[in-house]
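Here's a solo chain for you in structure tokens, the form predicted on its own.
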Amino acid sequence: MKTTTLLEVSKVNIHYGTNCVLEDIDFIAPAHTITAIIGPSGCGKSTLLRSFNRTNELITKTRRTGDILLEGREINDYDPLDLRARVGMIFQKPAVLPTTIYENVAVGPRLYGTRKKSELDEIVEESLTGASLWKELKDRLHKRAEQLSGGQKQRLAIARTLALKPEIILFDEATASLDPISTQKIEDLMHRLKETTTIIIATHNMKQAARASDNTLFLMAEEGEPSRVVEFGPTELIFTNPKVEKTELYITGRFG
């Protein structure tokens, strides 16, 4: 499959008030790949991830400089709601709405103007199928989503995102609260999803980054300094033959 650059990050700096937390960040996310963002706790993995769909703007006194391009277009030129439909996000704690499984998936399309029940039915089935949930839940669509297991809730959140046909899905420590079997299901799902979308994950789990991603971005801050990119490249090389000693020390657990 031919890949092209879908997301390009160039010279990005992010400030909270007067405090610069990320400095001079550069990397690209090719289409139909999985990119892992790794680094010590507090290094800004989630902050960087949230900048890709502008949810950082919901935090007061947050400021970004530099360029983030989606298909060559600066993301500030997109309407925020349209951008967040194109760049979906899955969070650490499975987020389901206090309503039925069906309505959890249909809510986004309804918000964007889909009203016909036949169209919504089709979207719900396609989205649940895409999230590997249709066979499990097709006879329970009008049951409350809160009754699902943690792993099912996380896949339902993915289905809700898929209902808007995103180009990118961001996973922010999305398996951190799940058991190993549910984690494996999510990772398997990521690999299937990259056939039609692009995946970017923030994770503290080195084994997950090594087995699930195509490319890895390592962020780290020196004491008193903002975080910067230490190394970025194909995951296999990052984990077997890193160019920077700090990368090797971190992924082998000798600091961080």
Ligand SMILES: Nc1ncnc2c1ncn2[C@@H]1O[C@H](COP(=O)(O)OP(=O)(O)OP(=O)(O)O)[C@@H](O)[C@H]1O
Second form
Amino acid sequence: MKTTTLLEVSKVNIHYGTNCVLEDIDFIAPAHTITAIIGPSGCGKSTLLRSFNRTNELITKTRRTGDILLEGREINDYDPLDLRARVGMIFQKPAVLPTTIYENVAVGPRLYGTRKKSELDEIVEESLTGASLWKELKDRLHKRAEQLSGGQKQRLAIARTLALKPEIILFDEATASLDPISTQKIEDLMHRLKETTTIIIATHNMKQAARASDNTLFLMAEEGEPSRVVEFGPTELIFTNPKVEKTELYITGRFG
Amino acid sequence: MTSVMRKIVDRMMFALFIFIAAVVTAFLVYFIFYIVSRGYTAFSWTFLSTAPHGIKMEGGVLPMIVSSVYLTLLTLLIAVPLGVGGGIYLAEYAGKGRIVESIRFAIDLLSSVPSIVFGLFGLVLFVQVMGLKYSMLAGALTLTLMVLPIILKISEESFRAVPDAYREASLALGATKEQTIFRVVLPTAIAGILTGAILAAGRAFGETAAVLYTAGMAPLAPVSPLEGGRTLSVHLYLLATTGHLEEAYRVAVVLLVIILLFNLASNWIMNRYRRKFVSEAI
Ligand SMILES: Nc1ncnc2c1ncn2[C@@H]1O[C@H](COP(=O)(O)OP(=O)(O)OP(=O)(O)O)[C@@H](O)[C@H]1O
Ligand SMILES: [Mg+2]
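Based on the form predicted on its own presented above, generate the structure block for the form predicted together with the ligand.
To see the whole picture, the full complex is given below, headed by that same chain.
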């Protein structure tokens, strides 16, 4: 496995209007690893994730300073649409579009101009296979996607992202609304996806962070201040031997 | 309250609701029965397929059916794009500022203006000032003003009902805001938009006061939008006010049946579109 740095975040500050929510964020995500971002509610996990595919700027007035480098190149220098194809995102609420399973996967490639049915068929099969859904769903491709279970919907959202062959996939509390078995399936899937992509997850579930990730980034704010990095390092170390007392208190659930 | 008491109250409320429902239904059945019993002779091919003639307006209502359908479709053609466009603006682009609030206020105000006021306004603006004369176009523009708030409100609501998760997912795939609106939000909201359009069509079809002095009263089937015509409801009004009650009931039956067909068609379309439209549009 290569260990090149895929995403490098340095000295990043993010403001909403005049309100600074994240300050001086530094960390790296090596290729083919899973990084977990943990921290109390409202500390800016989602904000940080959304800044990686530049969807934050679509939502509200927001300003980001510092560098976010994807393969060594500042993400603001990418075409935003190209960037969003390279950096996929999965949300807490499985976003299944009110259409067929097939179209849910094909929507991305279609946006980027793929029209040929044979090509789309191939992408759909590949992506569903990649999301461990092909076997379950191959006979129901043209059925409505709303009928799927929560876990299947979330894997369908992953398939939709995979259809664009992303280099990074961001998971924003992607298992928070799922049962333990579905959660397990998604975690297994993340593990397999490491072969082809790099993953960053935001999670409230400490066990998940401990189980699934290679590195952990712990964010937290002092009262009335923007959030900062409290600790960043290999997950094993953070969970067994944290350097900062706050980290230990947070992951053992004693505050935050 | 004891649980026995609660059960009794429960039962009584249930009985009360059943009673109210029965009264309303009985009233409706009586109403329809009464009209149909007096106008059932409308169910004749000659009545539906010939023009009226003579001083007593004997004969049929074909030109009126044509005028009504013409006017309704023309109204929808103008009002739906405007209303849906406005709905998109209000739901997807407009913030919360003063201006938007005053737009909303104006829309609410517009929807509570009596239709005769629209009729007079249309008479002055479209018929006289713009020189459209009594015409389908003048009538349709007047009706557009009248039904715009319905379409606008309902489409705004249906856009707002589209979960943000869809927008987020679409934007995260790299779709632009416009692509997101046209490929994800609009198809998802289509059932609501159709509902709005059908409600609007129902109002336009049955409207009398707003079209009397804009689309005119000429008992001829219009061909071009610049020709006038007499809608079924205007015809009904004229017959009733000139004492031709038998004829009036027959026209009322035709109106009722067409409106029934409207509703059946709309249900059918909505069921179909909800299923198909989205998958093909995306
Ligand atoms: N669109 C927005 N406009 C203004 N402020 C925002 C916006 N979105 C988030 N914030 C603020 O930014 C801070 C971080 O929010 P964010 O949603 O990123 O936190 P989070 O760590 O993901 O929280 P949670 O764990 O509850 O999902 C919060 O104080 C929030 O109020
Ligand atoms: Mg969040």
